[in-house]
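Take a look at this single chain in structure tokens; it is the form predicted on its own.
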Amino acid sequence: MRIISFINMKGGVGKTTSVVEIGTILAREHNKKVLIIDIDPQTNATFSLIGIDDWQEIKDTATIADVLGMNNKFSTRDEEYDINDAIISDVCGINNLDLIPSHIELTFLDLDLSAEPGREDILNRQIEKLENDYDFILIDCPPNLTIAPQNALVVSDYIIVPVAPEFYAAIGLPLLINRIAQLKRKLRGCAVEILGVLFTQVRRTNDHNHHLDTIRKTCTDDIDIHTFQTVIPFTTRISEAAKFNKPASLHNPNADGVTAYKNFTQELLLNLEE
């Protein structure tokens, strides 16, 4: 089992889309058993895979908020929630693609767990209890490094950093890498490695080409981080699919972005075999 977190301190760079599309492609085209965990309180990955009515039915008893110990009114403090109770199997009718949905109350996770011993290790303990034998667990993280993404760092084998080729990324990427290195030293048992940078929302403009080349050079020369060769083009047909609570791989299977994610998934699998 490989656990991969998708992290960037900047929002709107395609973290959620990458998790949903890669997870879907791994399950549908590579026959991998995949679990997507949405730990972002914005719940975008969740609503890319299930509808609001389905979420309403489970939001009080079966989300990542429960897994991380926020909801104790249904159990005693000594009784830990079972992660298997939060899993929605075969989302969107896709065999081998499961989901643990998010909840907006994750916004208050740091307040609720500030005095909880081992609060960064909760997800790690929970994943040990999984009954299904997953090939991949993909974690969609919020654009910060608070308690929820710290849980993701502790449990993950790898990080993929989705990056849009713009000015902010050239400055922010080294800061993110430095902060992750600091957390690795502080968080017990954290041995996560950065697998690479995935360029997303790439437009065919001189400005994007310039920033893409600059960021690749920064990664190679300054911070020694791999950059994937496959880039994901900007296309509204990818984001449109979320309105229908489906991955673009199902809703717009012929979109350029979907083809790019298929190519990236193949590159990812080859990278992991090396």
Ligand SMILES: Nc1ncnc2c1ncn2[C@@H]1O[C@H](COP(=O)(O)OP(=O)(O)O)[C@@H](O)[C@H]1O
Given for the second form:
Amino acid sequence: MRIISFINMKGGVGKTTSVVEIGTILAREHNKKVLIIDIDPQTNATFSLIGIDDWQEIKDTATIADVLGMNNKFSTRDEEYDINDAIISDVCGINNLDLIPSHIELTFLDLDLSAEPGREDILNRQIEKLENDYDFILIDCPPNLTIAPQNALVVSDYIIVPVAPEFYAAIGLPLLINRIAQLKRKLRGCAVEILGVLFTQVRRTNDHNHHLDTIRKTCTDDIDIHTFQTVIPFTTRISEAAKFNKPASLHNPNADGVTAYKNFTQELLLNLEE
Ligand SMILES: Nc1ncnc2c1ncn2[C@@H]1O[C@H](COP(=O)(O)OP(=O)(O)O)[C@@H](O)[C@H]1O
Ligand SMILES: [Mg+2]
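Could I see the form predicted together with the named molecule next, after the form predicted on its own?
Now the complete complex, all chains and molecules, led by this one.
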């Protein structure tokens, strides 16, 4: 089982889209058993895969908020919430693609758990209880490094950093890398590695070309971070899929961006020697 978190402190860079598309492609085209965990209170990955009606049914009892110990009705760890109860199987009718949905109330997780010892380790304990044998767990993180993403870092083998090649990305990336290194020292048992930078929303403009080249060079020469060869082009048909609560690879299977995500998934599997 490989656990990969998609992290960047910038919002809108394609974290959610990458998790949803790569998860779908791994399940549909590579016959992998995949669990997507949405730990962003914005619930975007959740609603890219299930409709609001389905979410309403489970929102009070079976989301990542419950898994992470909010709404905790149990007094001892032995009786802790069971992660298996929060899994929605075969989302969008995709065999082998499962989801743990998010909840907007996750915004208050840090407050709720402020006095809880081992609060960065909750997901770790829960994942040990998984009954399904997943090949991949992909975690969609919010644009910060608070308690929920810290839980993600502790359990993850790898981080993929989606980056849109813009001026601010060039500044933010070294900061993100530093902060992750700091957290690794602080979080007990955290052995996560940065697998690489994935360029997303790439336009064929001089500006994007310039920043893409500059960031690749910074990664290689200065911060020793791998950058994936495949880049994801800006494709309007990618963003259109979300309103149908479906991944673009189902709704618009021939969009350029979808082809790019397929190529990227191949590259990822090669990188991981799968
Ligand atoms: N390759 C792409 N081409 C066009 N639009 C994209 C692409 N990737 C993401 N988007 C759109 O950009 C917005 C932000 O993407 P999202 O994946 O939600 O970013 P994040 O999770 O990092 O905040 C969304 O509306 C999404 O549909
Ligand atoms: Mg997101």
